Every structure is written in C-alpha cells, then in structure tokens.
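Just one chain follows, in the form predicted alone, and it is written as structure tokens.
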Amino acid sequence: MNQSACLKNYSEDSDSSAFHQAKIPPTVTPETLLELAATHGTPLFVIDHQELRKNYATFQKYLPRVQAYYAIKANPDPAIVQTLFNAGASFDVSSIAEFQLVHALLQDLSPEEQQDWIWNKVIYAHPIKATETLTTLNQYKPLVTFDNREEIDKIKKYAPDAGLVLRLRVSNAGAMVELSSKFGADPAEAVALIMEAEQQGLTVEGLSFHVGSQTTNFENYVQAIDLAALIFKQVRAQGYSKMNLLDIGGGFPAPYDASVQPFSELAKRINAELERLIPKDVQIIAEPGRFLVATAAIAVSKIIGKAIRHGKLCYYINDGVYHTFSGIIFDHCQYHLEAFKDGPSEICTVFGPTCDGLDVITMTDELPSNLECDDLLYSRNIGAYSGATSTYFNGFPPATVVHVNR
C-alpha cells in the first residue's frame, strides 16, 4: 500500500480504525503530516498549538488552585512561549536566555508594568546562578530559588531585591530523570537557611521542590507536600510569617504509553494533600514543562536506506539523536516510530543519518518490512526535550519546524 493510497483512506474516513490506531491528535492527521512533508520536506517537526492550549486547560481544570508556570527548558520555541503566554500561563525560567524569551513578550508594557508582571508571573527556578545572572535579574525583583548558604551570600550581594524560594530535596524515586542528587536543601537545614536569609535582610517568600522529571510514582508528590507543610509549620512557629508560596515543581508525566496513569488521578492526590495541609493563604504554583508540550509535536522523517544487519531489518532515516531524537540520550526517553504504509511487520532497528554508531533511534520498534527509500515515518509525543542539543554534527541540519493551529 503506497503513501498516497494511505492518505486517501485517512481523508475519506477519519473515523477508520487505522486513524484510531495511529493515535495522532485529531487536529494533525496523517493527511496533514504528508501534506506538510510534501511542502516543507523532511526531517520535519510539527508543533500543534491547539494541543498546547488543550494541555494547559487540562492542567488548570484538574489543579484549579495551582498556577502553571511553564518550564521553558522543556521546549523554548518562541511560538510555544507566545501561545502559552496568550493562554494565561506564567513561566519558569532557568537561564537569562529563557528570561529574555519571556521579557520579549512584554514590550508593549511600561517598565513599571513589566516589573510587576515579572514579579507576579516569573520564577527563576535554577538554584545555582552566576553572579552576572543575578545582577541582570535584580532590576526586575523576581522570585529566585536557592538551596544553600553560598547562594544566600551571592543573592545578598548581587540581587538583594529578589524574592527567595527555598528548594527542598525530596524523593525522586520512580522518576525518569532524577534531580535530587544535584539540587535541593536538606530538609533538616531548611529552617536555619530561611532564618539566615532573613538575618541578611532578604525575604524568603516560600518553598519549592521537584519530584523528578516524568514522575509516575505519585507518592513522591504526597511525601513532598507533607514535608513542605511541616516546614511551613516550623517556620511559622519561629515567628517568621513572610512565607506565602509553595512551588510544587514539575515532573507531571506525559502520556507516552498506557502505563502512565491519567493526569486526573495525580491531580486528585495533589488536591487532597493541598486541601488537608496547606493553608488557604498560601499561593500554590507549579512548573509543568513536559506535560504541556510532549503531546504537542510530531516528527516526520524519511527513509534514506535499508539493509539487513546480522539477520535483522534495519532502516536509516534523515533524523536522529543529534537532532530531534536527542531526548533518547539526554532525556532518557524512548520515542516510537510509526509508518504511513501498511504491510507485514517485524521488529526493526532504526538508525539516524550520521556516521556515529551512537546514532540509534530504536532497536525494538515493529514496522512494516516493505518500506522503501523515500517512504516516510512519524514519531508522536516528541514535543518535550526533543532536539534539546540539536546540532549540525556530520553536516546534517536540524529538522524544519512547522507550526499549525496557531
């Protein structure tokens, strides 16, 4: 079955079983992907802004007390930032470059309005900051995280007007990407760190934590909220009443496969703990990144070669781990490839286009065995941390980015 025939079937019967098996978001059908590939060539990276808006609305629906601060690191495409800005999102930034992406959206505001917006809608969530970064940030008086005494001294010297948020070390058990070994204050030191910052004339606005990226162990959130509630109680018992914010971080899992429980189930657990333990006067924020953008992008690539290696069918495509599929290495994520054509299938290996033996996309995907050069494949749910380190290694350029439903 050729691609044009496949395209005809999809366009004539959008409710066909093939459509549902493909599981492509309804607003970006296989027909759409093939048309875009014909227009723009491959490799192609298609971003669906309707899916972005839907994911943001879902987050707000199930966690109504929590304001979403989009973690720009998940995908810093300016058009994504613009869409979420228009939808009402706040922002988690971790570099000056990310901060400038947000600041560029505020050019129609007066300096005073810009400062007020940043104060209320941006958190610089990297606990360790260069002195130059702090100096640049200070004029905007943002919220910044910290997790150690050295950082208190730096903030006091270079960004004394910033509001502080203490990041706690919490369990990352079951997370795809573990962060607790790199960041987070020992909970036993939390009260002392808050008091030390106060003694230096700084204001600690609240607490934050991160349970690890793509966390499917929902107990991590329960334990972290319980810990934060205990520290709030201890600090208030010391007479410190300036903390009125809890940042429950990121880690909200994207639905990569059926093993990931529905977001509504996680939200139910979080809402119960917040209602039980966190006073109503405490503002709750979060830093979703992957959850908002993972399902909002699809990669389309072209087969450039085919071979049998050690008795196994191998395909070579024009995208790989140095480009859109870099998350395989840097995000510990496995993306699955699917074909537009039908046919007898078998377990295949798929390689990227470079000469590097590391450039392996999958060794376990089941694909039709009748695919040929110039046939197309696609990979869905690839919007988060894909192409995070995209390069021109070996002379191969990154995928062309196309935006739909803006």
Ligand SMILES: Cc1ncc(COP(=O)(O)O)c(C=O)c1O
The other form holds:
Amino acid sequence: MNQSACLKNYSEDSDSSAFHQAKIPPTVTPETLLELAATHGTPLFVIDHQELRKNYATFQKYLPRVQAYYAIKANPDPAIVQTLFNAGASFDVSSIAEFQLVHALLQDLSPEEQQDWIWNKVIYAHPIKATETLTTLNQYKPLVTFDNREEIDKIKKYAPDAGLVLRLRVSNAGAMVELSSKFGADPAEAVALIMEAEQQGLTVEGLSFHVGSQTTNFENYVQAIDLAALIFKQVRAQGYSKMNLLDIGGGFPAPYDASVQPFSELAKRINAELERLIPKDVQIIAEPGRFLVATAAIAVSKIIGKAIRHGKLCYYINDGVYHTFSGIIFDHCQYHLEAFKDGPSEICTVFGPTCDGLDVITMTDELPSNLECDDLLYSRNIGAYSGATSTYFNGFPPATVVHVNR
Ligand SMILES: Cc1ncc(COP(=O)(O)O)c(C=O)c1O
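Please supply the coordinates for the form predicted in complex with the ligand, as a counterpart to the form predicted alone shown previously.
Below, the chain from earlier opens the complete complex, with every other chain and molecule after it.
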C-alpha cells in the first residue's frame, strides 16, 4: 500500500489512537509532511512558525507579569529567533555566537538604539564567561549573570559596565535535565556576594534561578520564588535598593505526554507566588527555551533498512542520535516515532544510520511491522535541544530544515 493511500485512512479515522492525530499541530498535517518530504527529501526537520507564535502568546497570556527572554540555546535557528523577535520576545544568550544572532536583527537601528535594545531585552545568562566574552559584551552594558566571587573579579576587570544578576542554586528535583550541581550560588552566600559586587563598584540589579529543564515538579518554582523573595527582603533590609529584577529562568515543561500538567496550572502557581511575595516594583523576566520551541518542529525520516535481530523487528532510518535525535543523548529526551502507514504493530527497535551501536532512537516504540524501505516515519515535539547538537559523524549530513507558516 502506498503512503498516501494509508494517509487517506488516517484522515478519515482521526480518532485512531495509533496515530495521535489530534496532537499534531493542526497547521502541519501528515499530508503536508509527505509533500514536504517529496519536495525536499529526507531527513527533514520541519519548523512550524505558527506554533512558535502560539507558544509565545500562550506564555505571555498566562504569565502577564513576566517578560519572556527566549533561551536561544534551545534552538538557535536564525528564522526561529527572527519569528520570536517579531512576536516581541526578548532573548537569553549564553555565548557570543548566540548574542550575534540577536545583534544581527538590529542592523537597521542606530548604534545608540542597538545598545538600548540590548540593554532592555537581552540577558547573558551563562554565569561563567570567558574574559574575551566579557570584553566583547561590555560596550553594550548588558545584563549578565554570575554566581561566585571569581566571576565578580572578572566582570569588574573586563565588563565593568555590565549590570549583574545573581544566579541562585535552587532545587531541580524532578527536572528532566538537572543544572543545580553546575550553576548557582549557595543561597546562604547570596547577600555577601551582592555586597561584595557593590563594594567593587558593580551594580547587582536582581536575582535569577533555573529550576531544571522540563520541570514537571511545579513545587520547584514555588520554593525558588520564596527563596528569592527572602533574599530581596534581606538585601533591602541592609539598605541596598538597586535590585529590581527577578529572573525565574527556564524549565517550563513541553507537553511531551499526558503526564505533563497544563502550562496554565504552572502559571497559576507562579502568579500566586509572585503576587504574594514579590514587590510590585520588581520587574519579572523568564528564560523559556523548550516551552517555546519543542512542539514547533517535526522530524521526518526514511526507513533505509529492516532486520530481525534477536527475534525483534529492527528498522534503520536515515536520521539518528548524531543528528536530529541528539536530544536522546544530550537532553535525556525520548521522542516517539510514528508511521504514516497503518498495519499490525509490534514493539520495535529503531536505529540511526551510523555505524555506532550508540545510535539507537528507540527500543520501545510500537510501529507497524509491514513498513518497508523508503517508507517514512515522523517524530513530533522535537524542536528543542535536537538539531542544536547535530554533527556530520560518519559522513551523514544533518536534516534539511524547512520552515512553514512563516
Ligand atoms: C541559564 C539557562 N536559561 C534558560 C535555559 C532554558 O531552559 P528551558 O529550555 O528548560 O526552558 C537554560 C537551559 O539549559 C539555561 O541554562
């Protein structure tokens, strides 16, 4: 049976649980994916800009007091940065290359306007910065995060015009990606660090934290806001009145599966805590990455081989963990593969195209057993931390990127 014939069933049988059709962004139908694959070949990485705009609008709707700074590391595709820029986003950058992606969008502005824009809408959110990075950034008087004394000395020497934001270590319990062992000041040292920076003639403008990426444990946000509120109080009680910014970081979970509670529920908890504890004169920002981009991309790959190994059906496809599926390794994320064709299904192993035994996409997905070479598969919700770490390992090129609904 050819794929479009199967697709007809697919469309007619929209409730079929085998295909999860309702979860595909309505703007990118399976028909669209097949057409794009026919035009551009595979592997393909389809970015839906309508979904990006929708996610940004959702974020701002449910967290009206919070300005979203898109964390570019989640997906640095320049077209994504452009779409979120057009939608009104600010940006979290964590390298000079990411900073330049934003800077490139400001070319029509005068140098003074560029500086003003960067000052108002960019945070350099990596607490550890190379000295040459600080030197490059200093002319823009950026906001930069820090979490230790050594970094204060570096900032004083190489970026004395920067505004500082102290990153706190907070609980990352239950997050898919843990960050608290690598970054964040011990809360007990927070006031001393702020005073140390002040003594060196620097200005600490606020506090930040990151509760861990894909945090489904909403209590992390509640505890972190409570902690930040306490430190605001302590610092103000010491007569330091220059702190007027709270950065609640990233971590907002993408709806990878039904176990993830709706964003509106998380927003309710955050809003209540901000309302209760954070003074009105404090500006609130956040650094969402995954939440904005995860659902905005779909990967389409092609079956290039089929074998039975140890009694189990194995498919080999032309994309893998060295490419679009790199998030399996680096992001601890599991993406599900789905077929365009119908048929009796069984639990399969799906391998990527390289010679490396590590190149395994899934050992547990249920797929039709009647798929053949050249049939296509797709994987939804693959926009975050996926192609961002793609390589040319073994000579296999990364997927072609196609933009829809731009
Ligand atoms: C400093 C910082 N901000 C924001 C993010 C984005 O996090 P998420 O994609 O979980 O929203 C990260 C991710 O590692 C980060 O390290």
